[in-house]
Each structure stands twice: as structure tokens, then as C-alpha cells.
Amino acid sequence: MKIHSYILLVLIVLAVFLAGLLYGPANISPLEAAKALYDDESNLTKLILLEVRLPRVLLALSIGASLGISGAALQGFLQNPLAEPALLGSGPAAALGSVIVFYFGAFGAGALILPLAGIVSALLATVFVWFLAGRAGNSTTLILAGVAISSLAGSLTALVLNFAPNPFAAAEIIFWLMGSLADRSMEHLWVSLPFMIIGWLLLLSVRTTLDALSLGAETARSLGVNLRNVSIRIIFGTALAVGAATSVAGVIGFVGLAVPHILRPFVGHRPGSLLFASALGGAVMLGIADLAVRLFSVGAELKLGVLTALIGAPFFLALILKLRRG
């Protein structure tokens, strides 16, 4: 991918960021936004921009980047075009941790207890995947371990929902599992962003290794690649990025699957180059999706996870048909 293509993606991210700030149920012109921000006194426009839209837009971009880069890393490492972030169990585990907070009504401990519980659960699940996969850390054992942890986390989530103490708690759990960025604050961003950034750095650190792995595992070993070290970085990088994302936004699917496939031809099918491109592409996709649910929802706001699933499911089916033809 040439440098001007990356610059174009960055400019699109900036455009989505500005659009997310200015457009919504109440549109704000750029001139009104500038006046409100330079005004020393508090006003309604400034409140909407800084307290309502800014954290939501920043979370959408950072969560989209986390899902995009994680999907690209897993597809490159596992050599599986259908791999996506939930495969290693960090997303379902983060959802389980947050659901448990809903079940016990632990919000009295503070607004940040929900994302913190999700992040801790994702890290614990990652440790289990790492031990289950064994020292070899090859793709087959990682997939099996991830599927096992994902299934267990999903079953426990269903169990918690089944024994929800009242219908209101069950409704809260269901709505949260649908995925949304409504009513998120800067606190949610500050508690989750450091974990996501660490995850991004871990995943980017294996970009040259992923290019070597595209030649085959044996060839990569002959070039001095330590597959166990690579698997640890990808497992924990994905856990931190996706776990933190899921812990504040709920379950948002298909971004990590679709974005790498869309951008792969533009990077010459090089897995290492795809990482940064997918991070930018994921930010664009989720930023646009969040803007769409704010602009086009009638009555109750459409959940972000529902919209990405509606878009992603046909893409997934088209991808399967393409693989079958291949």
C-alpha cells in the first residue's frame, strides 16, 4: 500500500471524526461549533460537543481500530480468512464480565466498574487460552482453545441471563449485549484507551513476522521466527484491544472480519501491511456506523451491534460463496 493511500485513510478518519461531532439529532454547523468552543462560558452547543459527542466519536474510532487490527492480525497468523477477534474468546469473556456486573447490580461501586470487569475477564480468558494452547502455540491449538473459551463464556452469559433477578436486569443485559455507544463518557474512554493502545502496539510488533508466516510456518521457522513468542503477542494484544473495546461498547461483530478483506487487495495481500490499514479502516467503518444509528434511527436508537450484524452477515455469506468458488 503506497503512502498516499495511508494518507487518504487518515484523512477519511478525520472527516468521520468531524462529521461525528457536527451531525446527529441536532446538527451543528462548523461556525457554530467554533464559536461555542472558543466561548469561555458554558453553553448548550459546547456541552453537546464536548460531553456527549466527543467521547462517543473517539470511542467509535478507537474501538473500530481495535477490531480491525485484531481481525487482520488473527487472519494473518492463523492463515484463516474467516478468523475474527471473537475467535480467541476475549470478546465473549469481556461481555461475560460486564454482564456479571449487571447481574449483581454493582454500579454503586462507580461507573467504571463495568469496563474494568470486562477488561479483567478478557485478560483471565486470555491466560486460559494461552495455557490451553500449550507451548507450541500453533494455529490449530489456538483455534480450539479459543473456541472452547468462547463457548464457555457464551454459556455462562446465557446462564446469568437465565437467572437474572428481575425483568429489568434482564432487559439491561440484553440491550448491552446488542452493542452501543450511547451515554458513554470520557471516563469510559480513559479507562479503556490505554489497554487498547497497548494491544495495538503488541499486534504491530509482529507485522514483519506475519509477512514471513505467509510463506508457511516451516519457512518462517527457518528464517528465525519464534512462533510461540508471536502467538503470545497476538493472544495478549487481541485480548487487550478487543477486551477493552467490548467492555465499554458491548458486542460489536463483523468489523474485524470485513475490514481486512476489503483492504487486503490494496496492500498487495501482505499481512504485515494490512495491520495499520485495517486499524484505520475499522475506525472509519465503526465511526460511520455510529453516525448512521444517530442520524437514521426513528424513535429508539438502533443498537450499533445490530447494524454491524445486519451489514456484516450478507458480507460473510458472500465471502463463503467466494471461497467455495475458489
Second form
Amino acid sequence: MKIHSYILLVLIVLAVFLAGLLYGPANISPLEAAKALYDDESNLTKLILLEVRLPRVLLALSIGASLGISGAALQGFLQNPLAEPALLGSGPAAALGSVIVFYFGAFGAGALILPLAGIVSALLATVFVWFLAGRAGNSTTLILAGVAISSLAGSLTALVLNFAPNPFAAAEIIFWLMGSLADRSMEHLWVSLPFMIIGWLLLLSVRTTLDALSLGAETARSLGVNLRNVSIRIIFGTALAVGAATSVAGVIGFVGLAVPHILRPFVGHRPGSLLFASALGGAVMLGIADLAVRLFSVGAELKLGVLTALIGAPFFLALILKLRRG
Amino acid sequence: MSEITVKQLSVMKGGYVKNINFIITSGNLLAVSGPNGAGKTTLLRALASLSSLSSGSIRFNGRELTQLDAKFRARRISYLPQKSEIHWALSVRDVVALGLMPFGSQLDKITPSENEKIDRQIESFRLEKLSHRPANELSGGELQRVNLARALVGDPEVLLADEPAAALDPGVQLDVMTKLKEIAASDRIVIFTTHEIRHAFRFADKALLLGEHGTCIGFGEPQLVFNNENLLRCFGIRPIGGEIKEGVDFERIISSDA
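What does the same protein look like in the form predicted in complex with the partner chain, given that the last one was the form predicted alone?
Full complex below, order starting with the chain above.
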């Protein structure tokens, strides 16, 4: 991908950011918004812009970027076009951690307890996957370990739901699991963003290696790649990025699978170059999806995770047809 | 002048070879042959530092191979695995460029001097017309040319090729073998594995014959290594007419005392 394509993607991210800030259920014209922001006094418009929309847009962009870059990294590392960020178990584990907090009603202890619990359980699950998969960095055992941890986390989440103290708690958990960015504050951003950034940096640090892995693990090793080192960075990078994302927004599928697919031809199918492009693409996709959820919801807000899943199913079918055609 | 010295080499994990000894210097094409499961790939992987040695040593220019830094080693020793994998639709040019990775090259930041090296290989392997094609859509012969270009772009001292002519049509097999001979003649060590004794006999300067359970049956001039006794012992075959020479065919001898 040429530099001007990256600039174009960055400009689209900025446009989505501005649109997310300016458009929403409350009618605020760009002029009104500018005026309110420059007003020293606090006012309702400023409150909506800075306390409601700003954290939501920033979270949508950073979570989208996390899912996009993680999907691209895992597809490149596992040399599998169907790999997606939750594959290694950090997403489901983060969801479980947060659901346990719901169960014990511990979120009374502060808004941050929910994302923190998610991040901690994502990391614990990742360490577990790491030990389970062995240290050689073999992709098959890694996928198996990830699937095992994912299904364990999924069944434990179901168990928590099963024993939910009351129907309200159960409903709360289900809504949370659907994935949403409603009612998130800047605090959520501050608690999750540092983890996501560390995750992004870990993943970007292996971009050259991912290119070499296109030729298979054996050739990559003969080119001087240390597979163990790479797998540590990929496992912990995706765990931090996806764990932090899931712990704030719940489960959001499809973005991490689709974005790398859509952008791959534009980067000459280079897995390394796809990382940064997919981060930008993921930000754009989730930013637009969240904007759509806010603008087009009637009555109860459509959950972001539900929308991405709805778009995701036909995409999966198209992918299967494409693979079948070979 | 480069040199590989293998002493009392045994590998027990991920394959099996036992007590292998040989020395090979630059300018030589070494054919490693033997029946299925004799450890040809295992030996080649050990030479590429892809499997750990159980005992013995491999020295490259006097230094223990296992002690060398991975990048240092990768710059000097190129490896072509038996099964060529290209997982994404990378262009032929990109695949060749990946051979420069041990030198710190990055696909999206190729320098003019790196471009020159890539161009030279593309030209040398007649890949000009294919250079922007996705490498995973090429025929077996075209892909093997791309792989060789990738292996040579960094100007290595050693080329290790695992069954480089397998599954190719007879014409392309001869192209590949001729190319390997040329590469060795340009002051490099080339070691390849093969089942095709005629190739080993015709092209190689030295041959190493492995028997069952990874033991060394013979090392030296191909005409000495592929003698009737060794061919019978390793493959259960003998040359038609009783004498091995260029272009000879073989017949299967079922029992060793026939």
C-alpha cells in the first residue's frame, strides 16, 4: 500500500471521529458544537459532546483498531484466513471476567472494576494458553489450546448466567455480552487504552516476521526468525488488545475477521503491511457501526455486537463461496 | 573458501540419522541419497539448524553451527524445504525479496541496492514476466525458479535444497539440476537430497548415501558411492547391464541374494 493510501485511511478515521462527535440522537449542528466547545461555561451541548460522545467515539476507534490489528496478526501468524481475534481465548476470557463481576454485583466498587476484571482474566487465560500450547510456538497446538480455553470460558460464562442471582442480573449480563459502547466514560478509555497500545506495539514489532511466515514456518526459521519469540509477542499482543477491548465493550465479532480480508489486496497481500492498515480499517469499521447503531436505533438501542454479527454472517458465507471457487 | 565439517553427527528427534561424517568445501555439489525414511531431510534440516543435534558436531568455516547467531547463519546458509509453501498471494518479486530478510530488509521499505539484487535474481531465473504475478498461482517449475531466486538473492555461501527436482517434469528437473551445478560452480557449497540416482550420478561432485536407520553407507565420488553393492543394499536395485554409468536404468531385485 502506497503512503497516500495510508493517508487516505487516516483521513477517513478522522472523518469518522468527527461524524461520531457531531451526529447522534441529540441534534447538534457543527456550528453549535464548535460554539459550545469554545464556551468557557459548562452547558448541555458541551456535556453531550465531551462526556457522552467523545469517550464513545474514541472507544469505538481504539477497540476497532485493536480487533483489526489482532485479526490481521493472527491470520498472518497462523497462515489461516479464518483466524479471528477471539481464537486464542482472550476475548471469551475477558467476557467471563466481566460477567463474574456482574454476578457478584461488584461493579458497585467502581466503574473500572468491570474492565479491570476483564483484562486480568484475559491475561490469565493467555498465560494458560501459552503453557498449554507448549513453548515451541507450533500453530496447531496454539489453536487447539485457544479453542479449549475459549470453550471453557464460554461454558463458565453460561454457568454464571445459570446461577444469576436474579432475572435483572441475568438480563444485565446478556445485554453486556451482546457488546455495546453505550454509557461508557473517559475512565473506560483511560483504563483500557494503555493495554491496547502495548498490544498494538507488540503486534507491530513482528510485522517483518509475518511476511517471512508467508513462506511457511520452516523457511521463516531458516531466514533467522525465532518462532518462539514471535509467538510470545502475538499471543500477548492480541491478549492485551482484544482483552482490553472486550472488557470495555463486550463481545464484538466480525471486525477482526473481515477487515484484514477487505484490505489484504490493497497491501499486496503482505501480512506485515496489513497490520497497520487493518488497525486503521478496524477503527473505521467499528466507528461507522457504532454511529449507525446510535443513529438508526428505534426504541431500544441496537447492540453494537449484534449489528457486527448481523453483517458478519453474510460476509462469512461470501468468504466460504470464494474459498470454494478457489 | 567455505567449508562444512560434519563429525559423528546423530539426530534422534524429528527424524533419525546416526554417526554421519563428511567434509564439503565450496565449489562442490553434494547429493544426499538413500531410501525413504533414511534421514535425508533430517540431515539437511540439521545442516540448516532447524533440528537439534543429539550428538556430534556441524562446523561451518571452523565455527560450531549451533553457536552462530540466527541472522548471521541465515545470511550465509540458504534452505529450500521439500514442500514449498506460499500462504498468501504475494508477488513473485516479494517472495524473492524475502530472501534479504536476514539482512534487515523489509518488504515495504526496499532500498535501491536491494532492488538491484532482486532484479539480478529475477533476470538470472528468467522471472521478468512473472515478477508481479501472485507466487501461489505459479506452476511447480516456475515456483521452484522463484524459490531458488529467493534462496540466492542474499548471495549465500551454502545452499541446502531438499528434493529440489521432485514432482517436476523431466525437462524442468534437468533445468533445476543444471542450475544447482552452476550455483556450486560459482564457489558455493550446494547440498541437495534426491531419490533420483541418475541425477546424483550425473550432476553431483560428491555423494552421500544413507541407509536404513540413518546410517552412512558411503561418502565420496558418486561412481564409487553408487556401486552395485550399495545400490542393492539401500534400494534393492541393480543397474541394467550390471554397470553404473551415465544414462543407465535400473532393475528391481527383490531379495538381496538374487
